[in-house]
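Next up is one chain by itself, shown in structure tokens, the form predicted alone.
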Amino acid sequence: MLKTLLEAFALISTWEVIIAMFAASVYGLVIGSLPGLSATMATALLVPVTFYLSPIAAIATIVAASSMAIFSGDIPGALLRIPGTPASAAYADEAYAMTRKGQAELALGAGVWFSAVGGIAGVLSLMILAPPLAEIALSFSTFEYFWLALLGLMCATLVARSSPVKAIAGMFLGLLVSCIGIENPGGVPRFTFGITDLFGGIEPIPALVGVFAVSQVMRAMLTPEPPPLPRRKFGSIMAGQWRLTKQYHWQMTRGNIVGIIIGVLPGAGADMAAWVSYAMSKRFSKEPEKFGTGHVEGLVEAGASNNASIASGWVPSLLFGIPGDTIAAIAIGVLYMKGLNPGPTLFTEKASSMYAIYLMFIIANILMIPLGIAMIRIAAYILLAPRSTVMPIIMLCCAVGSFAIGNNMFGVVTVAAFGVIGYVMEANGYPVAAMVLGIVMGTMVEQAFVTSLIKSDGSILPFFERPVAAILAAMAIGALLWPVMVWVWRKVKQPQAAAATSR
């Protein structure tokens, strides 16, 4: 182990890997502190980057963009009331009382702080339950991979906050889209229209940015320009945050297990995360009145839980190649590109490189407490940057980018399109992470099916025959009955009420 962790450290000291991280890190403290500009989308914009950069260079750059611009969403959350990013939307409206209440440094501080906290924790978790996660996949075979997918696939839409069955029909045209091309295991074009540019398929990368940057730039179009900041002075924006953690340190903890949790659930993110520990803080708060007023108490805990959840978001996206959220599925794009094909086989193969990416996390959000800080402290002039002067160059980099992934405009052409459809999905409230789940699980969901088709000669039987397939096709098949069970209950409660109600 102390030789896989020397040669870890020896992959990360190259200069080549702290320009990149650094630059990133800067990068995605600036994008997210922009309203409306994702962490997601972050991420996307900085793929064309990496076809430059070695492996581990180009990992360090998604890892350290996408720490960075979860917390600096929530800069102009606190002063503006617009969350910079989905997963700073839960708490903004309690960061802004607590500057109208003159307590700006003690809301940023909090996110700054707490946010690098739920990061460390959220690799300590990726570095305990990976290896041993790993030695159980090793024994895995296609039944059970094929499981996998599919309970990966149903948890995507359980835990969308748009209706399950919107979610559902985000997925299965993902489902779809993966279906286009020649790479299938019958080697059939289909859905190709006699076009040759479809007959390699849709590739991940210039889905995933057409439906995250250019549907953004989008809907920032029909919506009026944030109000300017006002110029203020921050004092100290660490001080009081000691405190904090010796007062709420159990709502920090709590916060840090369910961003773990919700991390893993394929699909989640840290908005999602953000969310959830966000109303569990007030549920179970001592002065849930406080709420709402400008009380710190959901900050800690939610400001732990978003970052927590970006860590262990990787841990089924290194061991099946199944994207905990959508940073995580264009990381398994970067991963495949660079030969770091996700998988158990990864960590014993290539462990140094699995112990680069965890001291890539730890270095990220260490950095993350002086950049933040410094972040903090330069935003009113970040805010001032117009739309229209950010929003072209961000459609200059999608075209550019998808360029050159193919070097050819059907790429240009992909990201365009995926643009307008995750425009119109959204504006309809269809959550766009199903759809891009599909994209990117597609094809390992019909592999495993059909390679254990042909393995039990057409029988059904085998999926079910042994022991870990059967517990994960019974959580699968629960999965996707549940949205079923509880329509059902509803419509059945509901007459129940009214009679109630006419007594």
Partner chain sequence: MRLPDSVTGSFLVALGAAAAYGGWILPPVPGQPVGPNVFPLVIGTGLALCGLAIVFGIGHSFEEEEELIPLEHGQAVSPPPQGKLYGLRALLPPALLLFYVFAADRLGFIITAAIMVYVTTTALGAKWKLALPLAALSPFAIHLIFGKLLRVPLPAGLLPTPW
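Could you give the coordinates for the form predicted in complex with its partner chain, as opposed to the form predicted alone above?
What comes next is one chain alone, with no partners or other molecules.
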């Protein structure tokens, strides 16, 4: 244990890792603070750079950039009422109301402080949850993996803040994309239409870059430019945060726990965590009437929540290759590239690398406090950069980055195509996160599914025979039937309500 920890320290105390982490932190802070550029997009654009780094340095950049970007989305949310990332959307109104009351320092300070605390809580959950789960997962057969994968896919309905049917359709689309190529049980070209470039299948990373980055540039083409940030002098940012921690320690803990749970659930990430925690804070608050008028309580809880979800999203990703959120989906791609294939054995064979990941998360969240304060102070200058200069650079990074992944132009075509797909899906209420879930998990789902079918030899009994498999099966079937039951229940209730009002 101590030896592994020392090894982990040795892994991260190289100049490469330190520089990569610092640079990625600054990058994450800047991208996160620019409205319209999300944390997921920041991570996706980092991937081509990670090719040229050592495995630990590559993961360091993702860890640092994603944690920082989730916090710095709070900055334009508080100062402009425009969330920098979707994860800050839940409480942008509240933070802006505080700014108008002259409490910008308190709002932003709460953003930094409770983000850091939440991030560290998330790491602790990763440290505590992952190893015992890995222990259990070591004994999993393909049947357990099959149900686990199905359960993960069913979580697509969680990311739907609209119709669950559309979310499931999005998930199926993602699975269909993963079918393309010759990497299947028979090794036959499938859905390649004779195009050689498609034989290798659709690489998840260019697809994700397209869905998150190109589609965002496309949306920017149709939306008006956000207003510039008024320049202002800030007082002490961290003043009063300790008092808030003591006053709202219960809200903070609840935010951490909710964030961790939502992070672990496949597909649902920081934005969902913030919405749920903010709503929960209002629901259980002693003074709910103050919400919306510039009250810090909701900020504490939601800020603690969205950062906690970042680290806990790595739990299913590292253990099963099931992405806990869209950022973890990208991280999985990088892990595979770096020979750290997700799976329970990672925790026994590459234990020092896992410890290094924990340590990097902790360092990133501590680093967030000084860097975050600096960022708040210079935010007014960074936000001066007009969108018309940022978006073209992102376009170039998309083109070059996707080319770099396989050193062929097909990557660029993939990015463009998925930009359009992501844009059209988003515009019509199909959550892209569900499709991402399908794309990333597709190969694994098919493998577990087909191997299980072959092993069971036509009988469905083996799918339920093992106790863990039976439990997972019950959960998966429950999740499958839940939307149907809700729909039926509403249909039954509606005529009654209609009859009641007509009377």
